[in-house]
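Below, in structure tokens: the form predicted on its own, a single chain.
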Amino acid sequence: MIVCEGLTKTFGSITAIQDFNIEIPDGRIFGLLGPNGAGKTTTMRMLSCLIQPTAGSAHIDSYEIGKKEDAQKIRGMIGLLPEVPGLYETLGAYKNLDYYAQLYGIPKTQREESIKTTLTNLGLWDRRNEPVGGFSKGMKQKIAIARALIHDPKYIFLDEPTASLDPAAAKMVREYILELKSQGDTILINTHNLSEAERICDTVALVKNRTVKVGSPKELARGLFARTISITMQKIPPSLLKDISSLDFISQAQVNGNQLVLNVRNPEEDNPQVISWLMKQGLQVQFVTEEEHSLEDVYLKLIEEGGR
């Protein structure tokens, strides 16, 4: 488990992140979302023991960030994909990974097996001996991801994992991340790709130099926006709007063409009552849908409010 309590980092007079609070259970995918300069990468660097926090505390399992005696143990437990891949460009993909695997003290047989499996999963095994300096940005990114996973870490920190990848490669990486989760790994992702975060993250934290909001994408949307259902009908009589507004579980009603748009408390419970009421009035219902708010809607609203 990863726990941050009041985690803060300042650089002189500049506060990169302040009073940051999260809790990430094992086996989950957690996303850090926020604008450039919001403190996401700084937070990831602190958790990786690359920089010291200014205040607050953070623990990975029983080890504490900022304690010199715990730093090496934490680094051995995590795999890090940084913003810039930083590969040895005159070496091939295989030799790049083999070098880092040796730094982690992985035996030769295990290194060979792990490198082959990882490069095969990422579609790079056939090009393992080519110097990576001639590879595309996307291919370098995939090798950097492989490097982060070479020692089979329990915790995986990925800073923009699908940056520079084409749609097919990005899909492959997303599926690989979900596979890692299914194996019990814990993944922390820093990303600007909101649709990607919505697809794979169990929980997200919206940050703007502090914790703005934490929750699952659906929880955040439901806590921020009214629950709205749209009912498409064959015919809407003029008196319907006034009559249906009298129902106590409807907070707002409006008509948009042949659609009746209602704000309700709980669609799962209220929808059947609405449909039953409409049928008793002799009206024909064609479709019922709930308005869905994307993570982008949540992000834009909360980040705007968080900056006030």
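The term rigid core refers to the maximal set of C-alpha atoms that superpose within 1.5 Å between the two forms. A quick note: this is a predicted structure, and the numbers were derived from the prediction, not measured. Residue numbers count along the first chain shown, from 1. What changes on going to the form predicted in complex with the partner chain:
- When the rigid core is held fixed, the Cα atom of residue 284 travels 2 angstroms or more between these two forms.
- The rigid-core alignment places the CA of residue 242 2 Å or more apart between these two forms.
- With the core superposed, residue 76 shows a C-alpha displacement below 2 Å between these two forms.
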Second form
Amino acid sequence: MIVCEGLTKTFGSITAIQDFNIEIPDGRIFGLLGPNGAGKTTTMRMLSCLIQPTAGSAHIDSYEIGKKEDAQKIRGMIGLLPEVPGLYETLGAYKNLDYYAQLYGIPKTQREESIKTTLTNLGLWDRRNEPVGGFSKGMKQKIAIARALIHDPKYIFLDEPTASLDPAAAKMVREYILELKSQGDTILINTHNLSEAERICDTVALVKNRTVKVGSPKELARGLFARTISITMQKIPPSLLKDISSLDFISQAQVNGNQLVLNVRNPEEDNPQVISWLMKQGLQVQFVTEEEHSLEDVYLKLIEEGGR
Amino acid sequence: MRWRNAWIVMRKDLDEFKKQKLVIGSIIAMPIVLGVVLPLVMFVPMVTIVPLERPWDVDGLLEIGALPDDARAPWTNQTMENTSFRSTVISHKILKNTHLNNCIILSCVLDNTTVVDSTIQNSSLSSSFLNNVTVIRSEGTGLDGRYVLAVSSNLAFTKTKPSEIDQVLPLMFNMVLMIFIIIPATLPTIIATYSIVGEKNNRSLEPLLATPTTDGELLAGKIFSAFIPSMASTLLAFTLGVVLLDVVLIPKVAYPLLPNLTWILSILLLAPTACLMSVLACVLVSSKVSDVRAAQQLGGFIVMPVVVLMLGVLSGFIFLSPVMIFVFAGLYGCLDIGLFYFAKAIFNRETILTKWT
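Take the protein just shown as the form predicted on its own and give its structure as the form predicted in complex with the partner chain.
Shown next: the complete complex, the earlier chain at its head.
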């Protein structure tokens, strides 16, 4: 489990992150969302024992971030994918992975087998000795992800894991992340890709130099926005909008073509009443759907509010 | 300190180094130019211009020649030892360990004697030093001296002052030897200054620092990866230089002069400690700056302790004897240890990752 309490980092007069509080249970995928300069990478670096917190505390299992004697243990438990792949461009993919596997103390036969499997899965086994400098961005990113996972870490920190990947490769990485989760790994992701975060993260924290909001994407949306239903009808009379607005459980109504869009308190209870009311008016209802707010809506609203 | 991790870091750096053909080229070329080509350029003309015959090395010797057939050993009847004569005529004496100044020596036997401003006639000399002396109808062996006028005498000068080549060789050897100390102190500035700041600029440092490798292991790996190619290249040039210098000088001196004890001790003790000092300083600089060029500029100052030694040797203040080599190697060794712990103490992952100015 990762727990951050009041985690703060300042660089001189600049506060990168302040009073950051999160709790990531084991086996979960946690997303850090926020604009550039929000302190996401700084937070990840603090959790990787690369930089020291200025204030507050963070624990990974029983080990404390910033405590010199715990740093080595923590580094052994985590796998870090930084913003930039940072591969050794003149070396081949095999040597890049082998170097890290050796530093993590993986026995020779095990690392040979593991690297072979990884590179074969990435379709790079035949090109294992080619300098990675000649590879595409996506290829490099895949190798960097493989490098972060080479020692089978319990905690995986991924800074923009799909940033430079094509859609197919990004999908592959997302599926791989979900597979890692199913194996019980705990994953912390920094991302700008909101749809990705929505798809794979159990919990997200919106960050803008502090914790703006933490929750599952759905929880955040529901907490922020009224629930909206969309009713498709054959015909919408002009007076309907005025009449239906008088119902007390409807906070907002509008018409889009042949769709009536209503903000309601609780669709499970309110929908039957709305449909019954419409039928009494002699109108024919074709479809009723609930419109969900995307994480992007949540992000934009919260980050805007958080910036004020 | 887990030396295995240092070894892994070193091997990776060497793997990367092997791909840098131009850097390898300069690492090999520089010692060969300075340690092989330059000395040859210095020595070959000297060997060519200085005559092959060893010069007669008794200044002012005007004449030598064989004794006439009727010359005989002088008759003597008294031995005089451990004494000194001035303005005296001495005849029919055996003179041992004496000092004669402004004397006329007739029919004497001189052994281990110094004769100055005098004339010797019908005498037999051995192991003596003559200065401004006229020797007539006499014979002598094992002599040394200057300004000797030998008339109808047979004198053999065996103990002579050094020839020109003998005088100049030690100085030139010292110069060349200093090149082999300067080279391993200079080469690391090419490799070691890049070691940490280069990884930082390539963004490969962050994932490396996130591994359980300790600061000491990382530094040790970086140090050895710069030390090994620098010393290997120096040793290659040293071997080549020694062989070629011997080949050039053998016609002149008749036997291989190099490597002598001073050279062997220098290359085994002084060069590695100087190299290590330079590597450590470069790695230290590399961990404190954010630009490879700045690291290389600062790296230029790092060879200063070695330059001081070089200036001392070339100006004659320091003579590179085996004892002096032990002294300097010990000094450099202590500096090396101090620098390592200093570099380790100031190695700060946060500063390295976050400071860009």
